[in-house]
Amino acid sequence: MVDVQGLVNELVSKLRRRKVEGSSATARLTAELLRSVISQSKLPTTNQPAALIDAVRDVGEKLIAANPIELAVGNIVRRVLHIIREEDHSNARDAVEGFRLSVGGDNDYIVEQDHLNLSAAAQSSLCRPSLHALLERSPDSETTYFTATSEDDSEEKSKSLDQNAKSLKFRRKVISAVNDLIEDINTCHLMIAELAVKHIHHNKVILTFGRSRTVKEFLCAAKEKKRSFGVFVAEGAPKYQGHLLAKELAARGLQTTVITDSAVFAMISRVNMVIVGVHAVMANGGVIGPVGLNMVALAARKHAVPFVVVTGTHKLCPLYPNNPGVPLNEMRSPSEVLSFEQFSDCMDYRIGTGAPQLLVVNPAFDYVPPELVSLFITDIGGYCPSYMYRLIADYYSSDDVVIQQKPAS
């Protein structure tokens, strides 16, 4: 038997110490943790959708208050309520029409003569026989009233398995979905790059900024179709992660530029299209990404170039950015920017010398508002920023939109 609670323990540490990090990570592990929650979960012998959706959203309660920022944790905790919903409605869809074909037809007779029995039937089982009936009741009498009860007892234990074949069978169609959810968020940056073709060309400068799986795979496989093009590389500092993804488009044979983050305007010109993966993408089709890409954003939108962001449907946020309690932005580490062996001196923090005479601000993300964004492509097809919601209403409950935190005990 699988510790549920000892799972839910270790996730929850990691995501709040920091050990785990990224749409991509966060949200599969988010997927795994919750399967095993469904298939180890303790459910009544009625109403078990309900209690199901409780238990995966008192677990999702615990991950989203471990760590607000990663927005795919509840991303992937309404997903999997959703999945529940679905499949409550097709089995009740089922069953509703398993009726109709049952009573259906010209057997209207036949039903109403059922009906008949089936009262006669249940006048005779309920009625309690007399004294005089008991006394002089024949051994044939009472073999028939002891079958009776017998049948009962029968037809009961019949209808609890035939209970517990359903309930076995909607928590197997439930685990199946999330498994293809898993899937979908281990290879989503491989049906992203299927699209790369289409929209990358022969001769053109592609600018992309800071590192990202998906871009890198779309770049790759576009220079795998034979397509001959440059890419410049924004450094995206203070982590300077840029430089990593130019290191790993020069080994697969990409012709590529690193430039600082200072420079895009100044190089903006010369590029026929920027291409970006994100952190999440929320409901109005503004977008969260590293810090310094609203900047890249608008050199884009100054000099007419497209703006392309790479997306799995796993970031996609049913939230907006002016919800309360959506956290768009979060500081880092000072140490990220300034070493503070360099900088001891202006920092000085000992009681009582008033405050310090330098700060640092080391935010995290940027916000990228919808009319910034040309095209999301995503691993089901590319899309416009208006579109958003409409692909969100089919991924999402809006039952689930608000997941409630309990309040601190």
Second form
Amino acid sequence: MVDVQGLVNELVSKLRRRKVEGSSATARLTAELLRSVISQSKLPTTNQPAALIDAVRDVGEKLIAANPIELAVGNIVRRVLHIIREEDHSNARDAVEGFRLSVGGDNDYIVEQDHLNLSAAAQSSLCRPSLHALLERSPDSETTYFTATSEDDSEEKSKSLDQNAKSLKFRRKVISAVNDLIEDINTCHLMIAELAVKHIHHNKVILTFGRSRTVKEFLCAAKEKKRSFGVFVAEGAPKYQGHLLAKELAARGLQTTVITDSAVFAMISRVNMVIVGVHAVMANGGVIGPVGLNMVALAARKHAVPFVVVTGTHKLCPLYPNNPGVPLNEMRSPSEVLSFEQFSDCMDYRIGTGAPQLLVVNPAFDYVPPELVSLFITDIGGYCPSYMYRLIADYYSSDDVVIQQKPAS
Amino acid sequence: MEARRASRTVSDPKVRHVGFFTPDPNPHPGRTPLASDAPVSNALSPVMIPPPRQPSDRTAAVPVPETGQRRQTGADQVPVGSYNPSESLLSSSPLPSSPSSRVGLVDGEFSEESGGWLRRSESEKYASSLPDTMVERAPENSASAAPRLESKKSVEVTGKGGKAVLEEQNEVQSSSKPLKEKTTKAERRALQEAQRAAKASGKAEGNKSAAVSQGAASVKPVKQPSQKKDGPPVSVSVVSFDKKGGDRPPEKERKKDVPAPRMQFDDKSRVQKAKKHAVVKQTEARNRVELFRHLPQYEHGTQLPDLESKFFQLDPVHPAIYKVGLQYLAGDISGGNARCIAMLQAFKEAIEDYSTPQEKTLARDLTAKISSYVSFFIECRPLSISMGNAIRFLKTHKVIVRHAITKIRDGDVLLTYGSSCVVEMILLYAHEMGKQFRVVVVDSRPKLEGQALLRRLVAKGLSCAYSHINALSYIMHEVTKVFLGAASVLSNGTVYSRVGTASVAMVANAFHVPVLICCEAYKFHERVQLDSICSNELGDPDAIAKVPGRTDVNYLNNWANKENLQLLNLMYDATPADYISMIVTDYGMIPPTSVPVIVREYRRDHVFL
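Form predicted on its own already given; the form predicted together with its partner chain follows:
First the chain shown before, then all remaining chains and molecules of the complex.
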């Protein structure tokens, strides 16, 4: 028996200590953990979805609190919750369908009544449950909703049998959906790369920033299809991941040039397209990316160069960025920017109020507003930033947007 | 040479010859032996540009001490005080070492005096300087100068130390060779210009210096005395005074404080005032030429002994400066280039020896000192045009700082990129003036120049933040103004400067933060450029592969082996004019669209560019 709690604690501590980096890795770990939670949790016989939702929510809260900046964690939690709700609704729909079939049309009144009930129930279950429904909910509320007054007993018996079957199936369905999710996360690069050849033609010059695995796969896929093009890689201080990407691309046979971040404006007039990977995509179409990305996006806008973001759907976040520079950012160590040995004497200076005289700023992320992004290429296709909200509605439920401690009820 | 000089002398010798010494009407004989020693020098001396003075001036000027005497004393020479001339005062005469011309200041010693006096008047002066050879050369010099020695004796100053100072200007820079070629052409051009100017200008104008500066070539780099023009400051001034008149008033408005040259000598009150401040006391010539009342007319040679005796009271004036001043007085150095070069050399030494006193700031104290030196020089002899321009270049920073300071208010957060000396001066000066502001220094690879600037600012007590260029979008929302320096400003308003400046200006523009470029006017150019690619400079690509201090970043260790991989290290980029709010120059604050106007007007001041 796997110790779920232990797994949860382990992932929480990894996130807190930033031992896990990168949205894909984080997303995968989160999804796997939640899968374990779902499969291991003890569910009541009736009203499983609600219980499951609560269980997942609990775990999700802890994970998000461990690393609030890593938006992929929250994304996956919400995705799983959405999966559960969807499964729940589809069950309800089936139940309604089944009920409708089983109920004969002889008693008009009842039928109408049933229809009314049915429609009401259908409405309430497919959309979110109303307050009334929540309060009225008894353990087997879903199925009892549609119980016609007359044929109670026989219905109930069959329903309870169904229910058992359904509950088992429910969990299995949820787990299979989560497995699909994990599979998506793992293969998003491939899906995106398939679209590469449509966007890159011969003799194009591409600019990229820092290092993104998605971009690497994207470019290499185009190369495989015998397109010849050149790549400028901006090094992406202070991580300098651009160096690594350039090395990898050159090894695959692409003409690569490494430039410093300060030279981006100078070179961008020679570039046909900017392709970057990001950390997260927000609900308004804005992106959170490696620090310096906003500068690149502004330069691209100035020179009318398309700014393309390649992203997997697990990076899609249902949150809106208000004042994104500050809360969605993380400050890294100043030693990456300024060597402690050389400046140790300056570190002690104080100005009149006692505040330090020398302040080193080293943020990890940058926000790029949606106006600067030309195109999102995701594993489900290409979209413009104004469409992002639709995708989010597909993948998330609005109930789950706020995941925080519910007051003990 | 002498003959040529003589022909060009137009004016009454008395008029312009400040501090002139008795004319030995025929200096030439003395000269020739020396001249023969250094045929090269004869062939070309930059001083060839006909000196304004009379032949007599040149020769006599220096009280030539008994060479023998000198020589003896030379050895015992006690170096004066802390004077440590790192280089002897060189005239930029390209003459390669002419043995006769010696006189170099031996580093740390004044021993050269021995030779110096003698030669001064000769063209050989421009011989290359080899300090050590001084003593050896002395004999030759003395021999040649012997005939004149007697006459000079009288003037000889007893103070040995002082002599040394007067000495030599003949040191020639080692890089004389290339200079020589340049000046030849320049000389000729200068001559032509002078003639043209002389023809063009109508009347004598009150402004002597104006006239003098007329021909001065623009001295683009501050310390490059290679500017041709000015041949005969005197004759020029005599002939075409008004020429500069028109140009000078605008300069006056610019508030350059180069006082004396513009002085109206026919205005009694001003003369009195000037006299009060003068280090060099000149006695006015008795029979002044009425036509040139507006010019200083002093008796020659009267102040030399006085000055020499003052040598040891050097306080306000650096020994090198004093020395050059005396050389001017004595007429040892003559010719625009020579004087300019001598002056700049003296400044160089003075600046090298300079250290900011406790309570004062470098920008102001040094400029004040230089102003005082300039005044001293002017008392010794009015400035030549080239000197005026050279001085103006030294002072442009001061003017720019004064303009830019007005834009800094309390509570400002100023952002700067990389390390620009003008911006640094502005920030330090504003801090001294007591303005409360914060500075953000933005830096980028591979040069990381901002770190040095950061250190200097923090040491002076400014409150600073530091970040790399990628974090611009993060910090820009706090910034109120951006100050940037420039390598050059092109005529379409594009600013050509360190790579990354364009990105800074762009992000500032996106956040609606004003961008001010601080740039001296000599950096303006008539070229136009639209992007950073058609003209740029490439640096060392290895600088990109290696990240100092970060051993974990070693992905590009063998980048040269990978055939598809290139590293690009750009040095400059072009910032479009629409990102720039204002350019602060020594001419004032202008929008980027006014750059071609400045380029045209600025060129008018200098004949050669």
